[in-house]
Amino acid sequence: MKRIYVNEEWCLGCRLCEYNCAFANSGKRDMVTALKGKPIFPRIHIEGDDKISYAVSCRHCTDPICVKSCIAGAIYKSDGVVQIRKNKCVGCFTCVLVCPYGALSPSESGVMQKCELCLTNSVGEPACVKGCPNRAIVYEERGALNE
């Protein structure tokens, strides 16, 4: 299965992935209308310091603990992609607490959100990958993972 991978040595920490993600999931046609002067709620986050920075997003684990721990049954896995039924999420933050990668966060409405590989927003290739100026974020298939 194709997944998002980050090459930390290429990441500039520019946060363009965050803005592209927030825009792609905003439902708006224009980035300025969607984001200007508003708090953004990306599904990918930049972490790091002056020496190294990297993007953090869902790894779509083989056996995801977030799915097992979701008390509302809102998180599920379909065709290898971990997704959230927003209408079922109760905002308890259990998934945030159990995710070893820090991939989940609250959305503007308070329900949880995470990277869903841009499958639900009809962008096609993940927006963070398209918007990375240094190609530090890639969407590709690699060898077997033991997560």
The other form holds:
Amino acid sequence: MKRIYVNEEWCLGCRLCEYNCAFANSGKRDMVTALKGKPIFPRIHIEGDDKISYAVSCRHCTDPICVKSCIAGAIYKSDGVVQIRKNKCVGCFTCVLVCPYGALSPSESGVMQKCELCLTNSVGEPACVKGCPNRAIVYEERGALNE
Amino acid sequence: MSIEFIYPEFEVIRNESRCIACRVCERQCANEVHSYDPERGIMVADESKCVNCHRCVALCPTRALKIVKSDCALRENANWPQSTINEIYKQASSGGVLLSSMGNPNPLPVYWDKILINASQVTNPSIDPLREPMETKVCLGKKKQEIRRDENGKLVCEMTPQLELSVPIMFSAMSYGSISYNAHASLARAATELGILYNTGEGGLHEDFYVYGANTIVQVASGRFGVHKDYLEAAAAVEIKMGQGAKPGIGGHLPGAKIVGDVSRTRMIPEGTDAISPAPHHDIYSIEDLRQLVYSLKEATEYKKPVIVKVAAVHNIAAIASGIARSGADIISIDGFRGGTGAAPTRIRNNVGIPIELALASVDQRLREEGIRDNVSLVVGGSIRSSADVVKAVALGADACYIGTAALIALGCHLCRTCHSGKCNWGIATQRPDLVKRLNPDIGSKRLINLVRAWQHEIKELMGGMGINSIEALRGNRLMLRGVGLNEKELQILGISHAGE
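Okay, that one was the form predicted on its own. Can I see the form predicted together with its partner chain too?
What follows is the entire complex, opening with the chain shown before.
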């Protein structure tokens, strides 16, 4: 399946991906309306420092440990994409604890959220990939992940 | 302090109703213009550091930024423009030579814009390049004067070394050091994909780029930086740089701050030392001396590679070119006064040299008159801005064009003309690793390829319109050109008629 991959060699740490992600999942038509004057809750995060940085989001593991560990059964896998039913999440943070990539985080409402490849919002393709100015984040087919 | 104050040239206009304080502008500005004020929760700007490179403007996700020229002006004076006054302030304060980057920005005549191209109507058919074959391939190098046959009457096909280009465009000399590793990688990869050549400039050839040797011109300049056996052997051609259009008569100076790591190794000089190329080649004081270097390089490369001699367009360019054509060089490259640079003294850049259009026309004419035009190919550079400029240059007599500034613009250069600061926000004219990586060669090479392919399409369209299906038939075909708004002398030098004639 197509996944989001990050090439840290080209990541500038500009954090545009975080803002594009937050906007894409806001449901608003305009980035200013969506993000101005508010804390943002992106599903992709820039890690690193001035010298090296890279964007981290869900790897959509072949055998996701978050799905196994979710006590409420809120996290599930559909067509290879790991998704979350927000109305089932009880906010126990177990998924946050077990995810080796730090790909899950609390949303504005407190329940957990994660990257769903922008397949469930109106963007239709990963907004972080589309908006990356240096093609450091790509969305491509590279075969199965080895875990 | 107050006497030294110069009001900032640009203003950073931030549309507060759009700014979401994402701080992308702050992270992307190497000049540290933008910062976040946590007390007020807004972004602020120190416009005195702004060079108007548009990095923040281009990356702002809400289009909240624009940069405008400041309207804070001194009393208007046609004789003492504000820029002149500010330069005096700067020199009175520093005592130094003013430095500038990229080509001459002054409003001197651009002859390309005063030359118009012909098209076929009624009596001779134009050609549709989408339906009929159209040749843009050129071969650069000395051409044989006669046809020889062996004892059996078969043609002797031995040729002097030639450079084959799919389109009469090459990327001009820009050294590794003046531009970044990623900029060089982009140029090398694009040249290879396009079937054209790029030029190392006087900075040596990074070991990673030897694989692109068949599409590389290596330069031997007055500092001889990075020149060794493998370097010469790796290339398709060797260029002796006698002069550069942006700074005729002087050498080069890459500050020690840019001589780091691989740049130092590639140039074969210690880290942190200034790379100073002398104004002259200390072994060349005559055409005979030039001939010695030409033949030394030919000897070193077993007469397999053409030797190019690059000169700046200056007053006696026709006589100079005639001398070079007799020196054994295969190709003469002439760089006009608008040519770019990573750094040059402002006075020299703005006042020395002549327009490439006039230089090209007079050189081509002179070489024809002397019957030595086929001894050499002519390559011109120094602000070739579009495919129309290429077509006009070819019609004036050029075999091919060098593009430097246009290539850098394709790579993201916004012509802010502060290359000499070493803080290029677009990752081109810098060696700072965090800035260099802003230019991804996957993107850069693709954009260069797009540019040259687009120009190739346009060249074919323009040629087709003239009823010409081969670039060879356009070369020196000055009947295809007409001047507008030019005086008799200019028309005479360009060798073209006025529009309407």
